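One chain is shown next in structure tokens, namely the form predicted on its own.
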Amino acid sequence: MDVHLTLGAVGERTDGIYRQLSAAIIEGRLAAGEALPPSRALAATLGVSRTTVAVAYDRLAAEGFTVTRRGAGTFVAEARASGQARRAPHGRTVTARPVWAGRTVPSTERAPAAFDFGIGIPDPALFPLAAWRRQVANELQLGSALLNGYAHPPGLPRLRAAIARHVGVSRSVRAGADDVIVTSGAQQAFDLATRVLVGPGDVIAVEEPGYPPVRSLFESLGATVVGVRVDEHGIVVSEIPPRARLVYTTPSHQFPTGVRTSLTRRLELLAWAETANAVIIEDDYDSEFHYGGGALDPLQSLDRAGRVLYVGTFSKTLVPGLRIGFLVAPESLHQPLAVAKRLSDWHTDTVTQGALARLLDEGIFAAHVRRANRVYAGRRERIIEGVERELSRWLDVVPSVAGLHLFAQLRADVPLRVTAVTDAAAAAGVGIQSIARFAHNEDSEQARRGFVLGYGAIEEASIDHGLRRLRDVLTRLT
């Protein structure tokens, strides 16, 4: 490895090379077992002799940093290295902003339970690997075209196109393509809306329950944060703020509870986004799967007065790993949104952004949309029976027609907190998620009986067993 090193005077450059190095060392930045450079190639680097090296390296060796072994060369000694920076000794550490205060980036290496219901995550077996690699290397073929040079922000033109057609056909989203932009996930679609339309200390209302991430992130953009409750119809528009200046839903398949905003609270919401000058941001994140009871047109569809803005996301209809949502916006953003997206990254990755638009233009994204609903469709109404069968005593699903997870309920005569149920049930190997962790108040009745079952990550196969020990698991806590 190449090592950066700084000499001063003449007379100092012996114990120069001696400090940097053994502070590279202590502090973590020379692992132990590296090797450094040879004594002749390191002198040839800074202009100095061979020997003003060796002096340094045999100093070093003395104190037990390194050690040499004979035709191999000099390596960090395995005792001396630390592995971890220390703080730098002089001046005051550098803090960020309180808002981030106590937060923390969730752990992707978790190990699955044994019998998995978690949400949120597709089947990765149902992903067509085999077209996705034919789809991007014939996007490499392209060379020059997508490689050489910076794309345009809001997103590959033919993509944009795509998925103008796709949410058009497939959820009745009045768009073209110059109202897409593409995102690197949803979340960044949520991250650009909110910086464009929203200034510190300004109100946000978002469901509650809801999705975690998306209020951290009004949070940290300095807005003011307020939790709507979520009743069998949806969000309460009764109970939003007059002062909000945007609202955060998700009415096709409300997260976590499943709860499908009725068309009279959809048109009461439109109805007061208009009078109150406020902006919706309507998040349908999985409602592509569809298992009947007929669909309701989007907010963004029935919105006359360009009061929504739509995001989608690919992460549940493909693999989360892709990072590929989009925003469809009202013509009076596009020019914020397309500047905004070009400070925040510039563009999404062009090879991804190719491959999936000949996925959509190739019918080839529908065809998979169609297998794995027919595939989810068959585990979600496993879940239902189940449930029914095994679990009736204990629990009451509510009823949901889309998306990739069911919501249940402790029933009103059942004493037990679902925390208490949860923290069992994965000790018995069964993963299911508590409501509170999307509930702003854990306290509500709804955060204290309520949990999901995911059906993404759970082959058909294994919902049967992972049921029976579930309701093992209720047996002994009641």
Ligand SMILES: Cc1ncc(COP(=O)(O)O)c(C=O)c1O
Contents of the next structure:
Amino acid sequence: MDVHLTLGAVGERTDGIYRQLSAAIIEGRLAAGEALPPSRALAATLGVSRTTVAVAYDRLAAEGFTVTRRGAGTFVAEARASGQARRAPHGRTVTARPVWAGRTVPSTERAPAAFDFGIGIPDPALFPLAAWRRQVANELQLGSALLNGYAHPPGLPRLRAAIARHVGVSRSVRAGADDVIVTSGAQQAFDLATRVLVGPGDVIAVEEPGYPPVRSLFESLGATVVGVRVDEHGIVVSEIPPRARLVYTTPSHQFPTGVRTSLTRRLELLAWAETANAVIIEDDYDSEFHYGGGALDPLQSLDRAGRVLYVGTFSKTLVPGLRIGFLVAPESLHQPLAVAKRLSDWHTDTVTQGALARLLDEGIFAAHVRRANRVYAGRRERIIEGVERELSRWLDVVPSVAGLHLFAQLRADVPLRVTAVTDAAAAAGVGIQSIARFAHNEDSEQARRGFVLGYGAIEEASIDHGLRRLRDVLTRLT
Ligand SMILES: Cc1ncc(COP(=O)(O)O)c(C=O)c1O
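Alongside the form predicted on its own that was just displayed, please also present the structure of the form predicted in complex with this ligand.
Below: every chain and molecule of the assembly, starting with the one above.
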């Protein structure tokens, strides 16, 4: 590896090389076992004689910083290497704007519970790995988009066309290829849309309880965020502040309560947006998985005025690690959104885009979703039946018609806070999550009594056992 060294005055050069290399070893910038450059090569790079370098190397070896292996070179010795990770300088000189204070990144290293009813991730075992590997290999051919320099920011034309067809057929979204912008997950779609539409101090309405990363994003961009209650028909439109410039909503499967926004409420929301001159972001994050009960048209396809930005993601249908989502936007926003995408990350990785286009075009994606839907339907049914059989003394479950989780509530006559239940369940190896995590107002009825049961992570065969353990926990607590 090239080592960066600065040369001092003539006469101090050997000493300078020794000091800089020993410091790099002590501070962990050079790790145990790492090779130093051959003395001849380093001398040539620095424009000094080979002896100058060789004397410094001898001193390093004599003091145990390096070991020399004949014919192989000089290596950092185990004994003197710091073993510390390389760190930037400490200090509090540079600080972030106050809006970032207290915001933390959730850990991805949680130990899974023995019975994991966690939400947010699909079952990785269902991912069509062999097909994906084949499509990625196809994308790595000579002449592929990867080797063609920067790509067009809104996405590869064939992927935009494939997504437009996919959402047109599966969700009746009205979109041509030009209306689609490929993003790094749904999260980037929210970011681009907000930066294009909203300025500091503007009011954004979000559902309460709701999806925290979006609320936090809006706040970080300087917006004033107002939570709006969700009832059994969806977001309560009459409570949206009239000054709201933007409304973020999850009508197909409200996150986290699972409510599907009724048709009347959908039309009311669209009419409200018209009157208030506001824009709606429709987050349709997991409704490719559905379980009867009749899907309703998305706001995007009911909208006649071009006020809805429809956001989708492949995080649930495939896996979140791909970081691929999309935005369907009215024509008036095509150009600013394309520029915002370019300013953000230029474009989404072309190998992933190309492979996904192939998966969609060859019908592999649709077949995968149908198969996964059957698996999830079985798990969902099992949870609903199990809760009714084992847990109906304590819980009511809301059998929502889409997605990868169910919402449940402690019955009004159960004298427990839901967090006491989730803590005791965790100790018993049952992973369930309280709604309080997703509520800005932790004292609301939903936050105090509600929790979510996901079925992305748990196999059908483990569900009954997990619910019986939960029953034992509740019996003990009450
Ligand atoms: C409400 C909601 N929207 C969107 C997403 C997907 O986000 P992304 O595509 O950035 O992974 C999730 C994932 O958990 C979600 O819960």
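The term rigid core refers to the most C-alpha atoms you can superpose between the two forms while keeping them within 1.5 Å. What you see is a predicted model, and the numbers here were worked out from it, not measured in a lab. Positions refer to the first chain, counted from 1.
J.: Using the rigid core as the reference frame, would you say Thr68 shifts its C-alpha by 2 Å or more between the two forms?
T.: Indeed, Thr68 is displaced by 2 Å or more.
J.: Once the core is aligned, does Ile458 move its Cα by at least 2 Å between the two forms?
T.: No, shifts by less than 2 Å.
J.: Note yes or no: does the Cα of Ser444 move by 2 Å or more between the two forms after the core is superposed?
T.: After core superposition, the displacement of the Ser444 C-alpha between the two forms stays below 2 Å, so no.
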